[in-house]
Amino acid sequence: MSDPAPEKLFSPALQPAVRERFLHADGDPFTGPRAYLENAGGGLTLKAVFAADQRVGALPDNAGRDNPASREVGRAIQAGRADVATFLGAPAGTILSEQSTTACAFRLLEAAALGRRGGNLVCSQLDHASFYDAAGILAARHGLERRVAPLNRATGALDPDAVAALVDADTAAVTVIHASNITGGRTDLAAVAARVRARAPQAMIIADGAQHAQHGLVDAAGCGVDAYVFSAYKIFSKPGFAFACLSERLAARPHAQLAGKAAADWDLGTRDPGGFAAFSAVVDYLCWLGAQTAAPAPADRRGLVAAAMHAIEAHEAALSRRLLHGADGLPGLLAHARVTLHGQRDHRAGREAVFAFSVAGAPTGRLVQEFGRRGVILHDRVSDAYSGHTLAALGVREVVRVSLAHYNTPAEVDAFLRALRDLLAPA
């Protein structure tokens, strides 16, 4: 991994001019004011996003005719398509759509797995579901063993020794989160891509960034990895998009296609030209917020993006540490002795702005509850689906999450560790 940027918050000027291009930044339309700490669960939509979407959304007709409007819905999407290119450092190689991460990570895997007689794919216990239960379900499907990689518990991450242990030349796919949405806990790309490619270089590796794209800079080309996926709306885009970047060789793979298609084409069907929009708007934000962090400003859109993200992750490491140490006579998460964090207990060193934590004595549905009482948005993930598997691996049943954005502020920490020593104060 590159060496992080500096701890450094947002200036008090940049600040506020953030909140100002979002929905919703400083208050619930049903319930008011309070601090919005549940980002893991989906980021806060621009205000631009809507209206590009409805901009594009409202032309009458679809791409492909000979007439300006469908010109403009072919323009859009492909803008669209190439935006999602330059946020992912993608410069070649198929980009897809898809209503949603769990539809790409079975669709990819598919692709991996058709018309092998036997081998493996290799998941872990850190994996979102989308990711681990496919992986379970397409092995069954195919006639594969799934195998699965250990967490490391202390840190919450995966470990890429961990995941290159289990590939072989038999391994079809290996699928890998690049950043937990329970513990944050993030992994070295790069180093689990070398590892499998000096032991399995048959093997398409897949990278979950459902949960980085919103926290850090991914550089897709540079990592090593045949696709990287990510959810839209978890980058302050709109709900039913996910996009991927597939390499050559596995975007050439046999995949479900309309006859006469080119064989790296993986669209199916028409796609809400919309959506293409919407996300080109977050880059336009992206490519805002670096020109007013980076002096000089770079020149070029993907620059423009990396260094957005570059201040964007020393603003959230700064929240983070407030978070875990606190500030101006506040305690901080790790100075309450009921209080376990689950995971790296160092607030930027292998991990993202997402933390899991429990309370002894104290359910954690209870705890969202009163949390939210006192104008504190949190979530908490529970053995469910979605959670259980990666939960069971941490040793507990439950957790609260509390996780934070580059919009939230110093004053929306400090309403969270006032509203936790509350909760914790003697009776």
The other form holds:
Amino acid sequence: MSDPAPEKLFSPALQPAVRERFLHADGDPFTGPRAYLENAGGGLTLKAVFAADQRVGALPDNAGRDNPASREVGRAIQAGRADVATFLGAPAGTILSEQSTTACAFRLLEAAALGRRGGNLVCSQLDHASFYDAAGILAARHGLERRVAPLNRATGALDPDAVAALVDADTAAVTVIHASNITGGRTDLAAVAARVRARAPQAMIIADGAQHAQHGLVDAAGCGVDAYVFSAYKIFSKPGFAFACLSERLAARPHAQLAGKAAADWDLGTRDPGGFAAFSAVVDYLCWLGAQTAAPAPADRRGLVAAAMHAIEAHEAALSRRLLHGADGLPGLLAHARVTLHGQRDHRAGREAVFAFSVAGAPTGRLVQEFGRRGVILHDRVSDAYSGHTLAALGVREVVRVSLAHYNTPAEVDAFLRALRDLLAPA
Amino acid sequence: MTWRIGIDTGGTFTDLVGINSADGRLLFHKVHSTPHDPGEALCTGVRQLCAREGVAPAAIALLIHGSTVATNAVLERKGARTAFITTAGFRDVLVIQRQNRPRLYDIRGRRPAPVVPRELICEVGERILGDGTVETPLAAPELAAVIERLRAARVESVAVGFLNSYVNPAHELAARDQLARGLPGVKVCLSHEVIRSQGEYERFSTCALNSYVQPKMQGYLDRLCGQLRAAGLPDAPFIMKSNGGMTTAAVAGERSVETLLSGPAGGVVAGLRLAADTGRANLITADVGGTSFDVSVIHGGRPAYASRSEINGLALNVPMVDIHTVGAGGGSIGWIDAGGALRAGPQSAGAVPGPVCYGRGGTEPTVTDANLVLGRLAARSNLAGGMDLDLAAAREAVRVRLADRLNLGVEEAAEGIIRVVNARMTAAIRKLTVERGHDPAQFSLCIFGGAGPLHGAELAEETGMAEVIVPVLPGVFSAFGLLLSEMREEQMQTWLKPLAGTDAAELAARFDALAREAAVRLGAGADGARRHRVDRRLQLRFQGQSHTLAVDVPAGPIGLAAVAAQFHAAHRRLYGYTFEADPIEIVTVWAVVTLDTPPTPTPPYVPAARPSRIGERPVYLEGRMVPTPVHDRFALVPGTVIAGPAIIEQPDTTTLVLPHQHAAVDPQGNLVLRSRPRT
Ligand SMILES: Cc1ncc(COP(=O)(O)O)c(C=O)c1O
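So that was the form predicted alone. Now I'd like the form predicted in complex with its partner chain, please.
What follows is the entire complex, opening with the chain shown before.
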């Protein structure tokens, strides 16, 4: 965590090979060519994901029947679960599939809160509304306290001690966002877990990896959390699917299920097998990328995933430097006096490639439109149901967000910087 | 020039709140009031606040003052020696007042004595008819004789109220000229200048009240300006009015009657801001002080206004925020009535001697004592500057005065006091909601005043309100409202006319004329040089009725059909029915002019970085002592949810969260209490 990420762009040969594997990388079906820099809202989809989903989703019959098509459906689901475990670095134990991270947040927190007399749930100002609100609503419903750890305004991240300070013997669960979809601030999950465990060994620690998943290796078992949750659409797969790995003790908590199912079975009813196959296609892709970037290439899928994620981090770190500091005569985001960056200014210090900024005197909605007209897709986060609490904690009402992914190129970053320069140029 | 300071003079404390309009920094301070001269506490308070916070007097841009000088003059009958001159034959209008009886079944019912003693009510021959024509000219020799009498009687001020002066003020104006010559130095107040409306009793009463309080108020303000000047502070304070707007000291010194019910108006203004900040349209504001409980309704983002009210039973017709007050608060005394029933208030232990637990000689158990006995209030607390409360004395008073006589346990008796006082507050809330066609379930209860947040949870439950909001600084919420108020003047005039036959352009012209008058008083200039906005209102009734309903007339061309529709809607909401086909009549045309001023920002809420849980104590809830967590309000980070039962303490108040409730801290730092579904 303390090691700054190395900075290394993909090789000129690899970059196009990466982009070639994604749908709509260079342009969208409506407006044509553009730079897609709104990856925190959802990543581009892999072509292989689309194909796998079509192939497996089209298979007749449900799993668990005695015929080849059914067996293939069952296999795809099992393989998908195994790939989720591989991706997360989790034991094969309980892998939960749900429709979204938000649904996971409500189910997991409810399991932790249910049947307790009093106690508290600890979340943070940096949490996405999915966890923040689930904690608030469930606390109110079950008579618990919700405690909110403050974010660190200077870094736009969450300090482990700020979380640890709020836990005690009555803490039922702690939610920790692994990386913020607004500031890009990354949490040192292992440090949080260690400090929480020391004070409140009973507390269930639930990590929200929705933002982080596509940007760095996850080591769910190693960092000591009870659950790690992420959304498939944020990591090149299809919407409508989120996955989580659960510790044995969390999996054993009471939860909705059919009476005859194994206690650790959390899935409800028939899931879409295409969603599992699609995620296997993501892991296949990461294995391919790992093989391209590591020498010698590791032999196992986990090793290949790790290599891929390190390469992704290095590439994104290089893009981040360019975005913040500029290059080839283009001023970086930090060079503009009218621009305020909310969060960490050092791209090597506990942050991911998500940048929230404001421009003095310019409403964010207008800015997003203006960038759009210049072929740069961004988004703003406003004080709505999703982001209000975090923005308030940052002391702002709205921000523009630019968020990068590993398929983005230096040229796309430059397109952003050029548009910014033009927008800020005195008329 | 960045600081604005609001000063709210209360019976016990003078509250000061300062805000830095540049960065939103908020300061507050409390000093003991100096009832003999409220300006003393005001100046001391401002000086102490400045010294403590290093604010240079020159950095103060604005002082806004909520004054009770006029109010107390009426309540304590310590106004000026004033005379009232009226049309021959109408001497006893002020004494007879209205036909309706204050208490229907009280055969010995008495009306309050007017503020002018009967011997100082004088008649002169004159008569102007309802259409403004002069029937009998003003009898100057008669007036001259009256003047001689009044000189001998050494009156300080004179009110003049003639019949129908609201249509033709000629005689009142002529009388003033003659009075000015005959009684130089004596303040003269003309009824048509105070209010220009039909109904001679209300007009005379309001005019007499103005004459009664005006010399006091003017004297007070002159002295205050001198004190401020001597202290190197801005010597042109603004004064809060009953309509929720502020005015200059010069206007307040003339139209003092407009400040009579200004005390609670600050709370409503602050409530409006809270409603806007939190996206709520419907709010009941309730201010629980030491002696009184003031309720008001904000509906659809707008406060309820009234143009008729009374003070001490005397009619007072000036535009004001509609506030209902009952004698119930922390100082309300628990007592046993002749029938053996437990009662609470309206008598109050006041600031002196105060509740028993204050140890200042109080012997009667009060609501505050009951809250202490029940553990809702801490014995050792930061309350009112770190005062320690005497629990043993409070228990003893509750036991001796109430529990033993009622054959109850001490806690039961204390709980009884709370339930009875809550019932009185609940009745006040119902009066403004249920009795006015509002369903309390559609409202949030915004509760403040030092004693409020201990009662809010139960009040909301009993009235069926979904949530309680405790603002960040409930103890100085009203003073904060002073900082938010705008310069506002109103002008109304009776204009009896069938709505159907009204020419919209003529009506618009009437509004314009009234707005111009108000704008001049506002200092906006007759030409409207300073930017201001005009709100237009009409008081309407069905032809043949006597009570009116007010509707707003939006800017732009006036649509009479829309006005009628609004009237019917208001009638239906209030009474449950309307008569779509019946003719409607305009009674009063009413213009409200507000000066555009840069808005005072709501200060950001910045919690302290420390654990919020500061302890636990037993609190009597649902019939037994329950261990209850205690939290430090200012350590609560927005988003925090606290499950009840809980006590949340802060220097200026204590909030009680009931067992089946939870309290959430919103992004602005307000506490929002709601019930969880019972399982
Ligand atoms: C950090 C974070 N957590 C949770 C979510 C919610 O994910 P979902 O839409 O799958 O519920 C998002 C979505 O933007 C997110 O960025």
